[in-house]
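One chain comes next, on its own, written as structure tokens: the form predicted alone.
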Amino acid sequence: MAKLAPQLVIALDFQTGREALDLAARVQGLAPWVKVGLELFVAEGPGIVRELKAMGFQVFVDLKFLDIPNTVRGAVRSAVKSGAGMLNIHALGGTDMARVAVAARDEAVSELGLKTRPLLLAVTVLTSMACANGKDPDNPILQGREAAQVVLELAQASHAAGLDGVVCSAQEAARIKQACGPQFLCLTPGIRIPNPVASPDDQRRVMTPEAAVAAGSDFLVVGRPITRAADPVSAARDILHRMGGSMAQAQPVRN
């Protein structure tokens, strides 16, 4: 299967459906994907997924399921039935939970007669985790280890369980591709544009769009740099331009 070009996912991290739909209308036709996370989903329910699909978007339902396998099974089935084109679980749930999630996704696809199977990813280590030196001794997930190593181990376990890919920092994408193969997907939040006057936020393991594409990211999730920009359309176009430029540089010259 040929590798698709990296795609932009705009994170609609808003408190209300109206705000999310207003922004979605402005970027309609620019990005193929939007993300519905916990804040928006809890406020609006699965109906917001259907509304965004009706606008022509593919929707990443970012709810990071982590529970006993039977509960995750039901949650995955419900997410697929809501219209999710992509969804995720936590890799920390273990192999049994991951395999049950894969089976639940496939069951829902069969029941609904879907032609395209929604992508199922595993969250590894949140991009907000890790100190400047790559370690966080007080974090119960990292336990003093480098985030990159923990991410790689979780990615390998997720690959073995049959998931389509992982959510990780773009800083870890190249190692994951090397270990799990080029078809194993890397969705990377924490995408930032260098800006000396930008306000600090909670993302730590970050990368520029150009560097993320070069590292092997398949999906770049971008929220605040677009949604909080004075001109979200121009901001989205700039990021797409940066992504495309990085891809062009990576292409071999043919005579």
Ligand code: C5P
Contents of the next structure:
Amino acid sequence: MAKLAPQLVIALDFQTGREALDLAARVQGLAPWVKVGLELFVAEGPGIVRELKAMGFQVFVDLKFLDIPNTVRGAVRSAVKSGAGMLNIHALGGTDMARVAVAARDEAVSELGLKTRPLLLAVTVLTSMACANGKDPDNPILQGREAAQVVLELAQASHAAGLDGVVCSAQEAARIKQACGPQFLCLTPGIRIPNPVASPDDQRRVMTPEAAVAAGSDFLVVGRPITRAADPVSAARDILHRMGGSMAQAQPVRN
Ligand code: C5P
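Alt. form predicted together with the named molecule, vs. the form predicted alone above:
What follows is the entire complex, opening with the chain shown before.
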């Protein structure tokens, strides 16, 4: 199967549905995907997913489940029922939890009679972790190891458990594709435009949109560089331009 053009996912990290929907209305027709993360989901619940879908977006429900398998099973089923086009668990939850999550996604899809399976991804190592040399001795997950190596091992375990792909830094995407195959999806936050004035915020393992696409990223997640820009529409257009495409090139999958 040919690789689809990389797609832009705008992270709607807002405290209220009103702010999220206002931003979404401004980028309607530009980005195929929006992301509802912990901040917005905790404030608004699954209704916000339905509202964004009604506006024509595909919605990534980014709640990073990590719990006992039975609880993750229920959470995955609820996320699929909310209308998520993509959802995620933590790879650190282990193989049993990952396999149960895949089965729960598949059960919910057949119960609801969905034509398309929502994509199920595993978060490897957060893009806010690890310092410039790739090591962070105080980090209990990395334990002094190279982030890239830990990410690769978690990606291979996620691939073996039947997940569709992983959340990683674009810095790791090429190695993951090499190890797990081109169909194994890489969704990459930590996207930043080089700017001597702006800081990368709390992100550490960052890459530009151009480099992320070149590394093989399938989905680029961008939040503050768009949502906190003086002109979010121009910022989104600039990122799409740097990605070398537009929404017209993207081929969204619909439930
Ligand atoms: O504002 P910024 O572009 O840094 O937003 C990145 C988004 O991606 C945030 O919503 C964050 O929660 C999410 N994310 C991340 N790193 C991960 C997984 C998710 O930054 N590994």
